[in-house]
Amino acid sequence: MKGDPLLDVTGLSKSFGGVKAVDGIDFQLKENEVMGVIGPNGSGKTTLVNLLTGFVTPDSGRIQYRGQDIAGLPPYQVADRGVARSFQMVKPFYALSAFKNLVVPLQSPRVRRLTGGKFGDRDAVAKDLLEEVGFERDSSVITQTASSLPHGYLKRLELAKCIALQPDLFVLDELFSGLSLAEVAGIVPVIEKLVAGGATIIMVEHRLRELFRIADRVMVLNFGCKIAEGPPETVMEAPEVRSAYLGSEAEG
């Protein structure tokens, strides 16, 4: 937690037409910190994720990651530097089996570089990763094509693909969306284990109760602007936050 921030975002802005989706956002993230990003629908959360991970180019501002500006780099270069993201709308390789989805990131230049090209049996490693996120190793679900997997397994697969990349920063876009309470309860320990292992995480979430169990700090967006930042219990008491949520999600 000491020293320079892992991520330093300054004046980040993006407009689509005449709409400011992200408007001059500043924040820092230290290593081994978990920051939640919350806000009403349309507040700019997913645009922020897309900016951080190279899927959208900012109009202005800087994204300093480990002291280097990564703003505007393509997604594969951002990932190669150690930033992995999940997608709110799952994006597996639908024609591949669950474990073969993980062989793709395991073959990435980043992983080959980190392992010296000596990763062992990638199929076995892929199956280990799936078991880590809640797949039953001895069941047929590991070998089923992604197109046939239920939503809960696809969400777990999103997380496993991130872990396979061995990133320093996880950017998780509504990982809990569409999951039952039991499914979320099964994923939270996986995230806690990542944090215990030194991971740094940004979590965009609508599931506030579950997010607040994990997050050290929360940033609240509304109409593309940051309106509050701080410990979850403090932030949710801020009048501007309660007004933005109209008393709904803030109470749930």
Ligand SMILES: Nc1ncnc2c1ncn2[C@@H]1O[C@H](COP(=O)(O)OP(=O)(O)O)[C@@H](O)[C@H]1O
The other form holds:
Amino acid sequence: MKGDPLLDVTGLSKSFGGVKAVDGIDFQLKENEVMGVIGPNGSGKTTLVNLLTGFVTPDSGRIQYRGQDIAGLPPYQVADRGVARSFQMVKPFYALSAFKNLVVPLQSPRVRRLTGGKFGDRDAVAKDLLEEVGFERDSSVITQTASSLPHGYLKRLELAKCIALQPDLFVLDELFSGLSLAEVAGIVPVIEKLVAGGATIIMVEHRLRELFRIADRVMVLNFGCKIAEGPPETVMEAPEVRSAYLGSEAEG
Ligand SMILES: Nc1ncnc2c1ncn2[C@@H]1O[C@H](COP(=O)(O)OP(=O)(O)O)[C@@H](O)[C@H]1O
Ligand SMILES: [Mg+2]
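The block above covers the form predicted alone; next, return the form predicted in complex with this ligand.
The next block holds the full complex; its first chain is the one shown before.
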């Protein structure tokens, strides 16, 4: 229902052996909100992404998406419901071109459903998406195999694959890592345009300056627990955040 949260997460937990990677996290996300997720290395950010998108099954807790519990659903079913994720460690089909990598989500049941079969020119849509994330149209970067593409292109391909799915919720895991300042500057407006178009986004990010410009709210994790949540302007002021997050940054 309108006004209900798009996502309502309660008591979400996952351990690996003795490590509590995600330890009883609660949060809500409203439609069209952008929530940043930050925290030191190993604080559970990627595990949270994996839990939300079906790549890891929670030990306990609930993930209500549009009022239905999606915890434990396989990734393809989560994606089919409109949750798209990008990978911190990029995961293209390496043997396919960037262009063909996009044809895969463009042929998904979700996109077929959303377009009612009237898809138009799929090849043109794939090229438009690649251009949108900074690939030079009609150059070899869109047709060479992903295995031969520089890292910056592979990160941007991650975002294009997500957009291709026409998701309601984007879960982006360190999209900016490994990108040059110029590449980040090129991607930020793409994300802003998604938000203007109604997208809801969870952004795990190390690049705080850029994140804080985009995010409405920031959640801070440390050792799998939420230690703070608030607007980007003030969230870093909490003493727990300073010692946990900045302390570890200072150590490198
Ligand atoms: N598949 C796994 N098997 C064992 N331990 C894991 C696995 N995934 C994550 N972990 C551990 O869980 C903790 C959180 O990791 P991760 O979610 O990747 O953190 P972050 O993304 O914040 O750097 C770390 O201690 C990490 O070693
Ligand atoms: Mg991570």
